[in-house]
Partner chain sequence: MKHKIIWVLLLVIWSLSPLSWQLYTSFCTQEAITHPLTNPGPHWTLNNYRQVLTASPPLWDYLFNSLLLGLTTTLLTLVFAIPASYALSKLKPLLARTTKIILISAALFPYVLLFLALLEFARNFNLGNNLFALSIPYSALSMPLAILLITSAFKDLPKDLEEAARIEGLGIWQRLRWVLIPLIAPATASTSILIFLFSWNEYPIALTWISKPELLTLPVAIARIAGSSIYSVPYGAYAAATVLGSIPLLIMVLIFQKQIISGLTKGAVKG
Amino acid sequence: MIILFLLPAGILILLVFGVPLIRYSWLSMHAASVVTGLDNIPNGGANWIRLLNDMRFWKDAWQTVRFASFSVSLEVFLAILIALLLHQKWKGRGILRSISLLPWALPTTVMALGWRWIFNTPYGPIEKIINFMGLNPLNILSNPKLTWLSTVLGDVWKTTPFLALILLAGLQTIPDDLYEAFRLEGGKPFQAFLKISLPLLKPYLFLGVIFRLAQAFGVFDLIQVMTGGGPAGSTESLALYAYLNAMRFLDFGYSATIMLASFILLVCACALSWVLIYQSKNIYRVYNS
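Can I see the structure of just this one chain, in the form predicted alone?
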């Protein structure tokens, strides 16, 4: 009976996720570019050999991993704080809950345009403040050391409410009796969070992290609008690199290879997240035994 209920969702996942993955896997083993007249010609894995020797790919892979790691980690920290705040019973929390979802509801392109204006030199408000204080311009969007941080900030601002909403739903499933019993036993609020809230939030936390990792590894529109991958390719993501190969260079076989490699990295990141969320306590026990 349970299988019958899960069958429609399984078919939908297979169509939306499985079919494109099979298509990319097949296309990555073929040459399909303007050189071949856009015909799919088997090339014996030459795309993968090219990928392993492509320094631009490895640079973009590192930049994508760095972006996803910093962005998702900061979002988890902020989302926990926001979820705990919105879970408390106080006047006006319903209004604040609604307002907190506005960044997530905004289209990414519109939001990215706003952040590009904020970081603009010399017309953005940040540079205006820096100039008013008599300091040297930061040139945020033209400084490779600062530009990628600006993209992380834009992503965190937009997607933290999504993760906070998932964690808030998880907090509302925890019975108040558990906290009351813990308080009567002399437990402190922070101890209640560590011993009750956090363990029971693990499934919701893992679900939110998986969603966010998938979005962060596939980041395209935010980078394209804010920086275009610059300066000097310092913010170019794997999704943007795959897009350029497909739409600008018309090399669809290599573009599929890049996307498939990005998917493999995503799977590894998800596995690492599972270990950190579910197995960290067991690892700590083994380490100290």
Second form
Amino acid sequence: MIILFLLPAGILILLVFGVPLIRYSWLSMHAASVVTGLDNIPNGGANWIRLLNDMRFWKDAWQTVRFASFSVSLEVFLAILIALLLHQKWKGRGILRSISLLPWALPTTVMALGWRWIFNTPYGPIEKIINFMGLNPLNILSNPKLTWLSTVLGDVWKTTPFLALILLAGLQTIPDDLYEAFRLEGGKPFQAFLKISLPLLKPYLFLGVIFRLAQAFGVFDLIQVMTGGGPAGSTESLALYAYLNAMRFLDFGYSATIMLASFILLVCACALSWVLIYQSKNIYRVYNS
Amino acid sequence: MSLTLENIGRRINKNWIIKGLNLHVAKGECLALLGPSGCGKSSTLRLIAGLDKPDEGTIKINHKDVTNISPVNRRIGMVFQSYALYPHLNVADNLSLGLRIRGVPVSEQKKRVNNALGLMQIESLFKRFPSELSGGQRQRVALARAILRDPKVYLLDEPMSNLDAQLREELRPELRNLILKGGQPVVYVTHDQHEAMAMANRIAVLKNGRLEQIGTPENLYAKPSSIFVASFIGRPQMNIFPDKSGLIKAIRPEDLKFSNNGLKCNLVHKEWLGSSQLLLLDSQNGLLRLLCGSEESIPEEIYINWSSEKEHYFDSNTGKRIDKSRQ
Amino acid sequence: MKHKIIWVLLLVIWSLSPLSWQLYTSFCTQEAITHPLTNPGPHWTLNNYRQVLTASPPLWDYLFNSLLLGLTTTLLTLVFAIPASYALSKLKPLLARTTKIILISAALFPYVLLFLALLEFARNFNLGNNLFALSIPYSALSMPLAILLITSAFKDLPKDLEEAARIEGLGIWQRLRWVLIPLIAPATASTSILIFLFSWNEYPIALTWISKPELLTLPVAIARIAGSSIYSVPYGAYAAATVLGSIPLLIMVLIFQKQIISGLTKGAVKG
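May I ask for the structure of the form predicted together with its partner chain now, the form predicted alone having been displayed?
What follows is the whole complex; the chain from before opens it.
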């Protein structure tokens, strides 16, 4: 009888998470585009074969992986620092937490526009500083070598607070006794961080990294508003490519194929990070024996 | 008014946590369920309350089968170990919530709440929230809530375990008077043998979900039916050691006496307890506990003796009592 | 950490400087924006704000749309999530664990990838351009996290409380109404704020479901300002829009800092 309580929410979740995946699997085996008059015509694995030969897909996949791995690792580094800082006991902690939380709370699109203005050439503050120092303009948003880094910065700025809070929660579960016992044995603060904090933070780190990887893999808002995927497609992500296929090229079959492929890549990335965080020691041991 | 459990059994998966339990609590009687944690005493209480259903057997209140009746219709007054006061409601609302749900008119609610508060002498607390009460006050509110229900049976689950020792001693006579006044049967769960002896007319000792022994405190003390009961009832613990005859022999520490001859012992440790002192003695029978008056002088060379009437014998295999008369 | 104040300052600068630049720009005249150093004309102006607030439709409309959508989504999610969480907290361990793993996976899923199928829903059931309809996918997307958070709140309640209520004759709905739901209020509050923030900030689905200008949510509207010709000079105007769009969130973060953090971290600790 109590199962009835679960039913409405369960159906809703299944409808929104489960049905699309089934629908995509079905769509990816069909031609469904303007060419077919938006009818769904089975085309065997044509979409998948096209995907394998689609250089733009693989370029976007690489760019997405690059974006996700760079921003997540930068975030982890910064988040650890911020978490340690926020963990300190002092008066203004509450205000500092609010301030550092703010970037996370703002809508991505709002700040994406903000970044566009900040990285603007020649009026944005960055270029002004460059100009002031007498250097040549960087043209950040029109230089394919730099633009993707600016999107990484935008993502890091927005999502580091989230990771920092997760790690802060982890830090707060570690009893002070452990540090005191370690200090009595002559441990230095940095050693305490390496030997006590970091190992005990692992589950939180794992959770945070997985969550962030998944989100970074689906990066869309930031890119679409900040660069539109440009210049020269150098910042286009898989989600954006899938979006363009559906909304601009009206090729739904192929769009669904890209989204399924992204999902598969994401699962692989999560498995990989699990190995890196939890299994590195075992692998090292096996490798050395 | 009475409460009867007939051949009650309850299992979790394949594990019987209570099996073949028969109990009868008469009008105005307080029965203590005593045992170590995990013995099934709290589970038994939950079955009586109707919070869980037994897998076999019947529960009767006033000779009426209530096994399949919901908790509310059994009219149970229960005091939980944690008191289970609703933290978001003040004392008066804590008491009246059940009445309100049952559609009792507001004036009647007020009357009964005031009545119960008055009985527990906590009228002045009615606006306070549970977090603003001391442990003793919380217990009174919990009791008031149970009394207010005008229950047919009282169930008390370790009601004193969250109080400090001094408060416990103060509350015991009061609690006894209050709950026994109405004549309802009372089931009192505790793991503290001292409390069980102080509160109950009869004690049921449980072990692994089975009834080990039931009887008056005097009866359990004088004639423990097994080694388990012997070691559980009475503090300091009974001396239990194998006898030459192949049986297990047990003697209470207070029954050991100094003498000029007898068992030779060495003093290992001494605890001075104010009105008495406890000696830990090393003998050929192993370590023995001896309890004597604090005035008593301890001889340099210790020999101890005891009256054979004070000896208890148990079967070394089953752990069951063997009466000397039958020997 | 030595020189803590330096680190604190760095953190504050890092967190606030991009926003401060928007604030600065939003008050600048066109001349000040384009010629910052030579600056021939007047430097400060409220024109940018006037522009976004008097445009058609004015920015207020978008704020109102987002607010309405956020409240509807939050309410809808709670109505579904609370009974589900109660049930989940009562399930047998194995079943509860499996359900939890499914919910965690769903909560981690980059929902952007769902937009195409959701768009098909909108088309097939004619749900486009309707804020109330949009709150359905929104609440479904927030549901996994909401259920996880509220379930752990139910599980943290002492079992005795509900049993005491059962003995007093409270039925399942009465127990929820009088005892359990009031007691999980703090968790409900922090969950609500997280749902509201999600709904307030969501972009891709709003982008594909809503096309009528007067129904746009704030993120979509602001993203549109960039490409629109209503504002002859975009940067000053969208700096103003950014600032106005950020103020409600600034207030929320300041007021609900504790609840937001507890919501975020409970999800991590219990998940």
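Basically, rigid core = biggest C-alpha set you can superpose within 1.5 Å across the two forms. Numbering follows the first chain given and starts at 1. What you see is a predicted model, and the numbers here were worked out from it, not measured in a lab.
The rigid-core alignment places the CA of Ala271 less than 2 Å apart between the two forms.
Comparing between the two forms on a rigid core frame, one finds that Leu15 has its C-alpha moved by 4.6 Å.
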